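Next up is one chain by itself, shown in structure tokens, the form predicted alone.
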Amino acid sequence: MKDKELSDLTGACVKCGTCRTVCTLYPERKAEISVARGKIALLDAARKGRDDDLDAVQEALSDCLLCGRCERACPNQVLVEEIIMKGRADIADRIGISAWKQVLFGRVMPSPGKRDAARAAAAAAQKLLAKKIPTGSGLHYRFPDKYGLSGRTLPELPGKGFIASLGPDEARNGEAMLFVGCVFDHVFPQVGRAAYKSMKASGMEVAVFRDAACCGLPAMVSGDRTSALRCVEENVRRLRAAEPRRIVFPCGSCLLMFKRNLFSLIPEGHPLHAEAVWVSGRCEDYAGFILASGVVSRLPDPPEDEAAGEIGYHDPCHLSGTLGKGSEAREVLRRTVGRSFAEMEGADLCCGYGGTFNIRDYSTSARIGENKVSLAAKGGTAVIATACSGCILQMRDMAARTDPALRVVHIAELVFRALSRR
């Protein structure tokens, strides 16, 4: 283990236990190792040579949603997420990561062409292998139980992504640039299209970042810093060369990568540090752009016959929690749907996705997610709006499992729908 980097970070933890009171995972595990102070104690033991079972340490560090609730509640402001990510990376350097992650993060995610090919292959395989089930919230497919995925549902994959659907000369140049993200390009292209069209309502020229690598967050949180660095270096170079005035993110997790985690990979002294600072300073969330650019002033009045309080907002952990960007989306919803918006029960609860945590332990992820959407439905919410690709994937799956009438949408879809009424 890299003593100096981790010891400087873990030394601030006084093991007070505040993290346990807010941990999303602790109610499921009821074990000290599931909370931040337990993981920090384990890392310290490994760092000092008192625990040489690195496979067990890697397993313990992987058992975390990285929702950031512990870090935000910590009285000593311990950088828990950075500690866990550095710990995962140090262990991965020693014992490696799984083969499927090496392929996904090292070969597919950095390459737009390979992501296109992977989506097309997955869409074809879905038609052959998956069983269609009806839901009221959109077309889903359920994996057969023999695949060991406990009835997991996924959205129908499109034959073509959002960026691939753009015309040859469409959205090539503009003062505002849309970083659509992998999921809103390849899985939910309607979100990418809604974000693009609604941004154009600002009157600005809008470009779409066509040659983007993955933001790098999935690789980074899995300990694959080499692949994450490759992604962020490619993105920083291309964005700096394009020189947009504003870079807009419909996904809060992608935005987090550019606003905070970027500098763990490109610190001072890195050849691209100045370029990274330039790029990061121009990055903003979708809702903030819609407010600041005046799009909301162009929205028609909401229909008076819409049901009151049926649309709620889910706070993505990375966007609302870590970056503090929750009020902007709520204001957009108030201006877009009027009295149909109301605060949702359990709005700030983690949805349980956690990226690869959802693959690693789907049953626990599903219990946390089912509790989230069930609370919302019981409180009268019929439509959950949010601004994170992982949260949408998770909550649509959970709605299909618990209440198929419950819809989960991106706020851009509601804004675009409203603009279409003009």
Contents of the next structure:
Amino acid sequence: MKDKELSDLTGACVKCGTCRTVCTLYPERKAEISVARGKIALLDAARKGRDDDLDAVQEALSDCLLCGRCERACPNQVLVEEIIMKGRADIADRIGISAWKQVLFGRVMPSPGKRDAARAAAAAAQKLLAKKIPTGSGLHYRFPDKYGLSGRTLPELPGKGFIASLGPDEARNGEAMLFVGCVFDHVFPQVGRAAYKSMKASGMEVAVFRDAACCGLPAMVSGDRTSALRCVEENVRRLRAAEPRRIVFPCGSCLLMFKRNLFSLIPEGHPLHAEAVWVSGRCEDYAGFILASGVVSRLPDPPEDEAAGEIGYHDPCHLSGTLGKGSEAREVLRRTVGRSFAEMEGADLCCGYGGTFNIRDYSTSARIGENKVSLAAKGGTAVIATACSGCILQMRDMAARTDPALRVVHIAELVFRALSRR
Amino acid sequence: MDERAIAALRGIYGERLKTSLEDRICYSYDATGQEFLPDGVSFPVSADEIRRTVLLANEHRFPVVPRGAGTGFSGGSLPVRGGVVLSTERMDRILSIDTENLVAVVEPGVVTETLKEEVKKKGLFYPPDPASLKFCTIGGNLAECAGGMCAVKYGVTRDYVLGLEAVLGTGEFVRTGVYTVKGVVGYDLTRMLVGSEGTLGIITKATLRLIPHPESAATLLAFFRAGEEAARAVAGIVEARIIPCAMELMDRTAIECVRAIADLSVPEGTGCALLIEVDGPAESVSREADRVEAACSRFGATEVRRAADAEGREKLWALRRSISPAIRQVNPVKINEDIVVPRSRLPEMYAFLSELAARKGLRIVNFGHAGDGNIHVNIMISGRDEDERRRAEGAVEEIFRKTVDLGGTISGEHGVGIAKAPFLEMEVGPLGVSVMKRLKACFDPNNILNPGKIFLSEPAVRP
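The block above covers the form predicted alone; next, return the form predicted together with its partner chain.
Complete assembly follows, chain above in first position.
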């Protein structure tokens, strides 16, 4: 393990226990091993050779949603997210990562073409294996328990992704560039489209970043730094060459990758560092763009007859928490839907998705997610709007499980709908 | 611990007994930064499981170390002799809040703030407020007799305990105390257990006294040029017959370490600040706040600020609660003491501490509950310099001696644990130690409970 870097980071933890108060997982586990303080102690033990069962340490490190709440509460500003990701990567360097992740992160995610093929294959498999169920957010498929999928539901995968549906000359050039992200391209192309169309309402030329690699976050959080690095290097090179004035992200997790994690992979001294700084400095969140580019002023007045307070905003941990962009989306919502927007119960609670966490421990992920959406629904929220692909995947699944009438949408869908009313 | 003992424990706890190295590492530390690996960690959910654990421990002769949230500063929850850590964090129910008798009955794993919030909903107040209140537990608070900011007016944990249920070192289950305001039948076993650091019994249930919640509060922040000035202001305010519910002192370094968190602007030349809160009926609060402000100015405050609303107050308090972890910025290793001197001797103590830091060439950060004479003296060292460490150890001894000379005590609220065990006799004398050891033998004849704490050279678990 890369001792120095990690010990510098973990050394800042004084084991005070503040992380216990905010940990999303602690109420589920009720044990120190779930909280930052415990994981930091474990990493130190592994680093010093006091615990050489690296599989067990990796297992403990994997049991984390990376919601970052501990990091934000920490009076010593210990960089917990960085520590967990570095720890996972250092251990993965020693013991490797699972085969399916190697294929997915190493081969499929960096390549736009392979992702298209993978989506088509998944869409076909979904129709064969899963059962259709209607929900407030559209058709979902429920997978049977027997495939190890624990009854989870997934939205109907489209035959064609958003980027694939663009005309050959459409959205090729523009001062603003949309980084749509894998999920909003392949799983929810309507979000990609809504983001694109609503950005165009600014009057700016909008380009869509067609040959994007995956942002790299799924590989990064799984400790696969090699694949993550490949993704970000590809993206940095291509984005630098495209020379957009601004790069807009409808997904908070992709944005986190470009704003923060990028520099853990491409630190000072890396040949691409200057390019990475250039690119990162132009990246912004969707809501921020909508506010700054004047789209909001083109919105019609919200209709009077809509139910007051039925639309809430869910704070994605990465976007509202780590990046501190919670107020922009709310402002967009207020301007878009007027009094239909109201703060919902538990807005800043983590949805429990955690990317690969949802795959490794679906039942815990689902308990946290069900709590989240039930709390919102009980408080009178009928539509949860948000701005992160992982949160939408999770909360749609949770709504399908607990309250199919509850809708989960991206703020761009609401903005686009309001603009079309004009 | 041998395998038979582990197997027997498994019989009680099943999956709730953890013996993997990873789980044990996660229960090897507390806020002292020291680590001692236990042989196992158990998560009881009932008093009976705890009773059976202690009976087993007597049979197989292994240590049992009770633990709340592991936030202590004296090592009270560290398994220094191995054995099983008994974590009470899953016994976290508030069993009742009796608004007629003003009593709450709780399990030990209830987080202090949770209790405070729940009783507040009923207009009631459980005053003890250690800085770790958001995560520490009532069980740990009782075992260490935790204090906090409001001790100056409201007292400490022991002042709010009416009765307890506990498992003694023998495995016997006792009920102590009362459910009433008064009660003088026999020895006060309740107070015997409170502050006993888990060496006499493991608390399984507590009956706590509540009071009406103060109607309102005002929080002020006063800046001074020197610590002695602030210390004189503290004594002066009390002499003016005002008892604030908190008077927290922060020295220059402490302020520097946390100012970024609260976005705090600090007047030029500030050497010390006092955070003062007064509470009570709304009309008297604003009058008292005025008088506190006047008193501060009289004793040389360069500026006094008053929080405008609840949010502003919480911001000031967050600032105060962050000091302890945040002063790591000064130097990585913290030698953390919590001496108390009579309020009137505070200026003397502060003068002594500044002189000591200069003489020994050490960085000492002072903050704490000046209102009750309790100062958190933190000697911050690099941890890499042997000579510096020796100077720091010498300084600790001098501080303790001065404290006792001034009529104070060497620990106001952290407890003895392992950190202050070498100095126990300095304060209580040889006879005091002897009586305490005799009591320990009576409650825990086989030295099962939290061995290695309070007393310096104490035999291991008796064979």
